[in-house]
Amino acid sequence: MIARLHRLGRAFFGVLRRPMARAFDAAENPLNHLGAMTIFFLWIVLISGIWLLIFFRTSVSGAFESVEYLTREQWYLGGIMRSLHRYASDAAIITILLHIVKEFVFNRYRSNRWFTWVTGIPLVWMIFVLGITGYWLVWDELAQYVAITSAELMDSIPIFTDSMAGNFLSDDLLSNRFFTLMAFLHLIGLPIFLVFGIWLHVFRLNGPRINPARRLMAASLIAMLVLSALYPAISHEQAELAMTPQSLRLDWFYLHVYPLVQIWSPGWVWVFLVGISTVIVIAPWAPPQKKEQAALVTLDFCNGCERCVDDCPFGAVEMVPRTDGTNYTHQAGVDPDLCISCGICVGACPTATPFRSRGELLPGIDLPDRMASALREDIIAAGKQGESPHVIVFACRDDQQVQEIEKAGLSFVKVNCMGQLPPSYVDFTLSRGHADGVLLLGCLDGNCSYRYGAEWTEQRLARQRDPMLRRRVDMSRVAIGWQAPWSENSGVVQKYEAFLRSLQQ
């Protein structure tokens, strides 16, 4: 069942990617920056909200009038800001939901990644509550509907002694303090918790990227400004609690659950919402997944260079005081609760060299389940297959291209992540005659399952990041075949044959 959902989700993203790939290059494709785009849209919401707050009056009569003033009399700025506030809020819902689906279908929520996944669920709730309280502040007919329906939902929770819905029986019962409270929650209280929640969501990651590309931010902002000018957000008629609104324009991004209150009872709506949230929260453990062994440090070969610390995408490696009494002051330490066995730390270790002729090949940091020595043996074995010119393909274990490679009978070596492959292994493969060419396969467009595997690999091969590929290596004998993880037909055989022809020339 889970695997089927993953396949369907990947096919969905494959459909989305086609038009996006034509409109944006890899670094600016919105599908590669969904989490960062959500934060960017929330910044727009915050800045536009501050402007609206300057003119907002926290009273029963003043709330509607101040919003109308901004919309109609100050349309050139206040009206634009209100519309921008609305459209950025809607855009944040789209990107955050796509972000959740993408992380799920590409299996980036299980094992030691559960913390980031679970802490994301309260963020979704807070964003929805922020949007809903924002509608209350307008105090038009839609706000009246939202307020009364929300009160019915709150009254169904058996923890409140007084009925909230009773405050909306007539205009006389509604006080100005209600709008003061709503303004505080919407503009100060909830945003503070949201900022803390975002920090909690990403703080375990090493170098989280919370800002998308500048041109992508500029294009998004311009698009929303144009939309705000062409289709400005406008209010319904002013709320009158003595009358029931007859026609409403619902914001289906935030208010999609509210019609259910008229179909079901409020209690069943809560069961539905809490049920969905519970299923999402327990998803990392359903079904349970076998825990892989964390990376291990061999102190005899660890000099505390910190490269593994810099390159670990999940902050699982840190420098700790030395324990073996040598002259080095620090050593690498691995937190098994954070390590997901990607092997990128091995690719960063300068002692992970296959040229070692004396003693056992043990780098300063290694994976027990996929040791550097075993990787060297696989290269030697793959080098004995095929005729000259011979190409060895290196592929990530979870890459869909692996199946095509196996069917085609090509010589290949699996790594947990392409970032696990130290540049010295490419040098070893070519200089020792195990292959005439090396083809590296991994994830395209920043979609590496381990965040930075493909990016660090490119920088190491380009001699821009330690450990660097030796300059003696002829780069015409090295090819990269990155592919988006949602692509069904990668064309890896065609890439292989094209690379093979280039070696024959």
Contents of the next structure:
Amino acid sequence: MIARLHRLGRAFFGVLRRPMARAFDAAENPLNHLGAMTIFFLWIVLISGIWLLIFFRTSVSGAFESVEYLTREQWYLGGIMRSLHRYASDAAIITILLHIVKEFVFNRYRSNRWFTWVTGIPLVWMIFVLGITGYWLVWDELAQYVAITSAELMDSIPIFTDSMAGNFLSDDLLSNRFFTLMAFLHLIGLPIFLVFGIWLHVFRLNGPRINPARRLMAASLIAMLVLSALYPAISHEQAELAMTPQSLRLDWFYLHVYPLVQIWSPGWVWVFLVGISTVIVIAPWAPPQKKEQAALVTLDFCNGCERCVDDCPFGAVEMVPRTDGTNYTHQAGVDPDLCISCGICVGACPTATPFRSRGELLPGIDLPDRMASALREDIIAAGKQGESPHVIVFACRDDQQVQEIEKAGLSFVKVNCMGQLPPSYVDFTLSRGHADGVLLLGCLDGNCSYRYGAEWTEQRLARQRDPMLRRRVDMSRVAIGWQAPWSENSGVVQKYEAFLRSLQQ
Amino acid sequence: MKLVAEIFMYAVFAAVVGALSVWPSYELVDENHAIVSLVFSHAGERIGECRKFSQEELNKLPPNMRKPADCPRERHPVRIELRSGDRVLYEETLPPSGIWADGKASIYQRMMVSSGAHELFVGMNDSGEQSGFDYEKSVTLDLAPGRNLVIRFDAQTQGFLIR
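Let me have the form predicted together with the partner chain next, following on from the form predicted alone.
Time for the whole complex; same chain goes first.
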């Protein structure tokens, strides 16, 4: 069932990818930066919201009038800001939804990543409540509907004796205080919790990407500005509690559940919402999965260089005081509750070198389930058997391309993540004559299952990041074929053959 | 060409945002209909009479527990009926709230009725009697389309308010 959902979702992203790949480079493709795009849209919401706050009046009549003033009289700035506020918050719902689906279908929510997944759920709730309270503040007919329906939802929780919804049925029961309370919730209370929630959401990530590429930000802002100018957000008629509006222009991004309150009942809507949230919360453990062993530090070869700490995308490695009495002050320490066994720390370890001739190949940090020594053995096994030129393909285990590689019968070595491959292994493969060329196939930047595998690998091969590839390696014999993980046909065989031809020349 | 494709993608994104932000519109009330809302909380009568303590009984009680009468906490459920002419719009017996059934009974009901003239009758029984009403009110009014008529029970005047 879950595997089928994953396949369906991947097919959906495959469909989305084609037009997106034509329009954007990887670094600027919104599909590669969905979380960061959400934060960017929330920035727009915050800044435009500050402008609206300056003119907003927290009273029954003042609320509507002040928003109308911004929309009609100050259309050139206040009206644009209002529209921007609304459209950016709507856009954030699209990016959030895609972000959740993407992390789910590419299996980036299980194991020790549960914390990031689970802490995202209250964020979604908070953003919806923020949006709903925002509509409330306009105090037009839509606000009237939102207020009554929200209160009906609250009334169905059996903790209040008197009906809250009853307060929104006649004007004499509504006070200015109410708008002060809503304004506090929308402008201060919820945003503070939201900021804290975002911090918690990325808390376990090392170097979280909270800003998308500048060009992507600028283009998205322009798109929202153009939309605001061409199609400004306007209010309905002012709320009149003695009347019920017949037809409303609902914001379906935030209010899609509200019609269900009338169609079902408030109680069933709660069952629906809480049910969905519960299913999402327990998803990382459904079904339970065998946990891979965390990275292991061997003190005999750990000199406390800190490269593994810098490169670990999940903050699972930290430097701790030395325990073996040697002259080094610190050693690497792995937190098994944070480690997701990607092996990027092994790729960062300068002692993970296959050239070692004496003793066992045991680097300072290694994965018990996919050891550096086993990688070397796999390279030797996949090595030249007489044919020339011979290419060894290195591929990430999570990559869709692995199946294609196996089907095509290519010589290949599987790694947990491309970032697990120390550059010295590329040198070893070529200089020891195991292959004439090395083809690295992994996930495109922004789509690495372990966040930074592709980026660190590129930087190590380009000699910009430790440990660097030795200068003696002829780069014409090294090829990289990053691919978005949702690609159905990655053209791996074509890439292989093209690389083979370039080697023959 | 890539720039054109990029602009097109942003335009599609903005169009989706703009469209779903207001469209399709949602019909809340059928044409030529109005809403009648019955909204209030009311505590029914206590289920029994209070019994005065005798002096002898009071003397037996610790000083801090002494009170003039022993009253049962539980209250009767509240029976409500709302009619438009001969047509019953709402009829329900609401239990008192609280673990000890000593709280108010609450009602929040919104009913869609056709607009036009209505002879409305609302009655409430809170004394546990099987028939009849302790409080009632009749009114004839003309409901405009989209009108939201609210019926409450005012505890101070002990009567229904229809607005």
